[in-house]
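Encoded as structure tokens, the following chain is the form predicted on its own, with no partner shown.
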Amino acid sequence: MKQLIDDSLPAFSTVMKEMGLSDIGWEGLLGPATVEDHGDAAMPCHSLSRELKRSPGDIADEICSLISPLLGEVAIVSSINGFVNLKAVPSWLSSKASSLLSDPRIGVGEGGRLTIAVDYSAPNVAKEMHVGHLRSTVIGDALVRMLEFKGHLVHRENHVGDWGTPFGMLIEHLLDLGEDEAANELGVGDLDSFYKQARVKFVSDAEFADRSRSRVVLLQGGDAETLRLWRVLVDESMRYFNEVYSMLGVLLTDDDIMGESYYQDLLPTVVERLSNSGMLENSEGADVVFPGGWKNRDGEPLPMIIRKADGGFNYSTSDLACIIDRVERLECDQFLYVVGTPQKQHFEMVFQVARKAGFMDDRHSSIHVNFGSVLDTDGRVLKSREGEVIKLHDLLSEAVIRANSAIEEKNPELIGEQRNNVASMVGIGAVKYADLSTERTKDYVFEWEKMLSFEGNTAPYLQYAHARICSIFRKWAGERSEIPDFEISCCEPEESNLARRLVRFPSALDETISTFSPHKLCTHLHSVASAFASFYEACQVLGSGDEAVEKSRLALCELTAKQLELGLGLLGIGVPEKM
């Protein structure tokens, strides 16, 4: 709890004088507690022991004894196996808690503002979007959300995949259906069926094959005529694409869209400053750089290919201009690349190349946020019934549907076009959560009935936790205007109890923006509402007969709703009053 320990710092820079400790940087052992029972901050004296030549027990025994008087109004000071623990008292908490009600960012600072790349989602044209984009989508704008609300100018990244030779086909199969029934096929989200159909053409048909290629050579030539139909492709994938984006209520938009195609014209820079800087090499005819450090089967150093023999780029190529266009027209301090694990060399390969070459410095950091696979209860992959990858769309369709029927059952008051959008909320809300909360570079279980309960770590819990606020509001005869005013006073142990999970709130998104791990805010966002439960089962709110309690618990029942509400938000979810 930082908050805690920026109030103990100086008693304890004090008794650390005192007891000759005051040079060995010790303000660096002082940090949460590890065990929530034994406090909210400790230290550990183990590394104390050789400065002082006693056992660490006997140090913070010690240091326990000094310390208690100077921290009579802020904590309750214990020594435990050679950790001095800090347990914030009931009228601290009651202080901090009260401080953050009419702060509308719950005590959330803005970090010194950095200029940030977050390439994410990047789905491919004329290919649906499947459930192996959730990931990437889900938490890259998870991540932006955040950076924003910390003062960052954040760049959204679509790096979607709209350039390369497929696309000779895929045109040559749109001119062959003819450019209103391809629109319409496309229009309609069978994007994996246009993208399949052109495919077994290409491999059945010599002629087809031949137009084809020619077509890439027309393409990458910039034909207006080409370009034209290039576009018709792109134009109508994007459009489904954005039906889907709308149906998760991500930030992304056409103007984040920054395709393969966008850095064409770069690819050429890339090939001739790795060429200046001495990097590049000629190997079997391809253009390649050895970044050092890996090997390949045979144990000879593994090449990266920045140009194929045929005069073809690589995705390589492609990453390496997207530096430079970052750094040099963005002026990004950090690129953020949202993007599964299984790629986790080729972008230490990228990373290590474009620092060695000079197209990023020690002014900037690159950053693979990876992440692991959605799992069926079988582990494997998940899939559909009949073996292919699920759609994105039919999947979060399914969820909506899921999210209505139970609503139905646990409200039947709730009917027409408001249940419908509280189960848009619940469903889109619960494959979401199930995502985020889970920490990113583990690979997770997809598992309908469990991220749909209203019980345990799932959005549905952490909504209907907001919903109850919001009937509390409802019943109570003031003005929800007036709570912000009122003082906080915890007597009862669940009040401190929910209080002290509030106050975390400011640590617990730091940590999770430094971390880049939604599922650290995920953790905390329950940890509150669980605590409200409690609170809610002890403490009666309304008509207690006491209007200086009452008024108290309402306090920390909005600060609650507040901190679920921005917390929620924040991960991209929406929080219904009624469910």
Second form
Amino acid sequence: MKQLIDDSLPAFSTVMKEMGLSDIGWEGLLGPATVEDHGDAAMPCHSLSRELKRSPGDIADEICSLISPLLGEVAIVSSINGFVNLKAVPSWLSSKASSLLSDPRIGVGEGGRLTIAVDYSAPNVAKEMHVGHLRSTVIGDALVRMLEFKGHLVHRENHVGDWGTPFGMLIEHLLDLGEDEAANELGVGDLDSFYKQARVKFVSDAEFADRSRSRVVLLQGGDAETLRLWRVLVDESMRYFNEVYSMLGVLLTDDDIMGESYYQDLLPTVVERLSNSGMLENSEGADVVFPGGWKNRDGEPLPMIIRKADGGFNYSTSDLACIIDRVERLECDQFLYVVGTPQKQHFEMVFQVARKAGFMDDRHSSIHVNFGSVLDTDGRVLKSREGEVIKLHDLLSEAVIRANSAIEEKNPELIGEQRNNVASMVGIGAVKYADLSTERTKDYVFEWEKMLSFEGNTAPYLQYAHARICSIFRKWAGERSEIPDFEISCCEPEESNLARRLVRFPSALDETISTFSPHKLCTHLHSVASAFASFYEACQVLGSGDEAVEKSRLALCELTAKQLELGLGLLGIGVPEKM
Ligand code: ARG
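Please supply the coordinates for the form predicted in complex with arginine, as a counterpart to the form predicted on its own shown previously.
All chains and molecules follow, beginning with the one already shown.
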């Protein structure tokens, strides 16, 4: 618990000086306790043992007895197995919780000063968005919200796949079908079958394949009519993607589209700069660079192809151009790429080449915020019943339908428009939360029952805790807006325990952001909601007869509700007042 550690440091400083340990960098030893029962923070004394030539247990005992009188207002100190343990006292918890309650930002600082590009979502035109794009969209959206909340300047960058050789066959197929018919097929989200039909013709029909190749040349040459047809493909696909974005309630808009096509004009610059830096080599007619340290299957050095023998550019080339753009036009300090783990090598090579070529330097950090796959209950990559890519639109609609019936069962009084709104918050929230609450780099299993359950580490559980608090406020006769002035005073253990969780919010959020790990915020919010459930069971909030107690408990409720609302909001999840 960072705040507890901060408040204890002066006392430690005094004691360490007294023991002759001022200069050994002991500050880093103080950290969160690993055994929650022992305390909130701890200092292991094992490394001090060498310095003092005494046993860790002995040292911990001495620190404990010297520091206890100094920390009376902050923590109870104990010495266990060579650790000095600090357990926050109720009065300290009460005053910290009270100060968070009166702060609309709940203690979260606003000092972020970086300019950050977040590259996320990035589906491919005329192809279905797959669950990997869903993960990227949901994780990227949460990171953007958190970074902006901390005060950073964030550029949302939707690097859609809207360029390349497949567009030759896609345009020819569009012409074969007739523009209106094709637009219709794409606009309703039948992207995969459109792509597949084009592909089938391309491999089976030589005349079609020839037309497609000439079309690529026209596209790259900037032929006006070809570009118009290309636009139709892009716009119709974006219409479908936007529908998915709006169902998900993410921040992405058309202004954030920074597709591969945008970087085309910069590609010759990439080649020129690589050539000037002496990195570009010719290999069988292609322009390549060897980043060094990578081998192909035969053990030979692995090149990165910059320009193919036929003159076409590669995915890596546009990512290099993209770095130049983000450094020189957007003046970013940091670039985050929210993309699945299978592209790990691609990004490592791109970053390596970009640094070596001087496209970015020590002032810039580039991070592949990678993530694992979404699996079905048999442990295979999630597919539709027919073995096809799942249509995200259908998946999200199903989430809302299922949430609707779950709510109908739980609260039959909620009807009509109101229930539909709640169902959409709960259904979409459940899908997002299931994704965000698992450690990002791990695979996770997509399970409707589990994610929509009102028990466990789920969105509905957290949303329900929030709704429950709102219903307490509805029953209470007072003005909710006055609660932030009430004083929190923890007496019962369940009150202290709830406060203990609540005061961790700012550091939980900081840790989430510094590791780009939304699951850490989820774990924190879940711990708050479950501490609230125990508190609510043990402590009567309204009508206890003691005004100070009632006010303090209402204040704990309010801080819990605000924290759930803000925390879930930063994850892109809404909180209904009734459900
Ligand atoms: N469109 C790509 C895909 O679907 C993802 C692009 C990720 N961003 C990037 N700058 N490479 O795999």
